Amino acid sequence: MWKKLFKNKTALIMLIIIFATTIVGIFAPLFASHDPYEIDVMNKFAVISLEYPLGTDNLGRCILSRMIYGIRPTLFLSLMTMIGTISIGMVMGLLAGYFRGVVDEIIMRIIDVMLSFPSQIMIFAIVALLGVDVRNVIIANVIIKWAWYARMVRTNVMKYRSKNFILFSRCIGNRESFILFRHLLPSISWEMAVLATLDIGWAILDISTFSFLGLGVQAPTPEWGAMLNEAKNVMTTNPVQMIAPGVAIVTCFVSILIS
């Protein structure tokens, strides 16, 4: 695997810009100059220096230590709402694929149910019932996304439920939690990993989509929608304000899709 992985040039480079983005995230005061919150009105819209690598904002905030601290609601939430989403999905995968019958029956006609929707307008729909606030965007992303990664689950449950080591361990009495949870899972844990890197991806834009909506992080929180939301204003006097989260954004996506 690793040989595989130092052959493949993109990748790599992709696996170091996130492992190096959630270092600097993790970390944050250390690498950040400036305290990201702090106001000064005389020197807003500041130019590219060394003591600001990227300016500042319309509120004389440094952009550099915005984004350094933004790492942190974008990676942090993104990872919440990855796991939410694939637990919920590989449990109902794993009853409905395993024990097919009604039990299947009664899953996938939820399942068929939740993607018959449009997934991003029940989003909306579910803030709005909700209110504005961004575990709400994280509870509605897991309420309307578990169903595709639970139909994904079932496929590749039910392609390995009929292996003779899982036929094996039903002939000699095994309980049907020990198959699931020793055999099956397993079994299919690559699977979840692929599904669950691209879900970091979308989760990502997702919540930096809400935030720049003005329906996920509020202001004056640090994170790169709501920097983005608060640079719109500004778009054409201090383009940088914009142009850094933006990149920031596209950047973490493209490198996690393509890792």
Second form
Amino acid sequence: MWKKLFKNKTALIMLIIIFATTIVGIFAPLFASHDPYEIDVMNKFAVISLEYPLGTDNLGRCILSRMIYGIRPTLFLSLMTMIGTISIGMVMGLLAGYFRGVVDEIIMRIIDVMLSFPSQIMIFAIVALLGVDVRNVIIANVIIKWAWYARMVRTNVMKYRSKNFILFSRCIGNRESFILFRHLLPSISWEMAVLATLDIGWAILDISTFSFLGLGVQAPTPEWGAMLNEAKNVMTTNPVQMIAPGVAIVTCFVSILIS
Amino acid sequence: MINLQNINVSFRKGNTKSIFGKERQQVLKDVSMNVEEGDCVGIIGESGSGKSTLGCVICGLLKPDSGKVYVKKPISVVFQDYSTSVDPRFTVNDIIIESLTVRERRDGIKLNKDNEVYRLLELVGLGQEYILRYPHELSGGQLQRICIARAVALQPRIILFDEAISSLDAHTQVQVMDLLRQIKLKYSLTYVFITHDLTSVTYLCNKVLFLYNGQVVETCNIDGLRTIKNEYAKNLLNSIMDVPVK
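Having seen the form predicted alone, could you now give me the structure of the form predicted together with the partner chain?
Let us now look at the entire complex, which starts with that chain.
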């Protein structure tokens, strides 16, 4: 696996970017030169310098420091979204695919209903119902996206449930929990891991989009989407304030997709 | 040990035009069979005759549409495709321990699993060096022996072999058949041998059941093979045996 990875230079570079971003985010206080919340109106729109490598924003806050601290909510919230989505999708897909019959019919009809709605519109609707808060954006994302995973898991479970090792387990009267968690879950987990890594990129994009629209992370918390929102009014006068988080989101998204 | 009465099994046709269509294909029609303790019954038939479906009914993996099923448990099974018969993430040790754990729970006993695994591997002619190997590190014959060890580990009353030796080469087939004979004698097991290969049936079984188009067309003892009446069974035998059946 490592040999294959080292041969694929693009994947390696992208993985290094993701790894470095995560490390910088985790140890943000070590890398950030300023407090991301520290307002210095006298110093607003400061140009790029050694003290402020990306300049300052409209409130005089260090853009680079805010970018570094912004990694935390962006990655953490997208991870939370993915964990919630995969957990629910996995359980529902396993139940539908393994037990079939009435259980499958009920779960699949719910999934059909969930998938028939345009996802973004539904997320807006759920956020509007629950209130503007980043927690509600995550809940809305999970509610909308679990159905995709459940369908994928169900398809994979159906593929594996007719394999002879599962039939043998059922024939000798092994516990359903053993079959589900020792045979089926590990069998499908690799495929789910690939799907999940692809979707983390989309989750980052979603969280940033909702923060940009003012529905997710709220000011003054540093988050890339929220930073874009704050920067849109000064886009022409101080483009760095918008370009920096924009480039960061795109880089992160592309790195995850390509790696 | 096994008593099946008027078993009917049908599946919904895949090419049904309407999504609410109820058109079904009859796979087993009024199948009845009786297997006594210590018997080795061969179920013979061409592809699509319903042999494996009957095997699934015996194993309890498939509920028939109608009819009575009585099978004395525990029952174990060995499949044809050894490559999908074992979890590719399990080592030989894990594979056999799965059956041992079920046996422990069933009998309410505590087994020395390591010793049991060694003993079972020895029984099927494999050494202790195989214990930590994964399925992809074993040959077809070795893997089928592991499947047999796993089936025996359950200490079943009945073992069902669903084309268990068909995919092995001729030399390994003979070895495995000898092994099955020894195991049967040692543990006084009852075998149900599903196959399309009459040679293995004549070698192992004392009763033969001919299945054609989902129906049992002939049942006889192995000694009475040459006096069978049914045309299909006769033709099948003639196509395999050197001496024609009158």
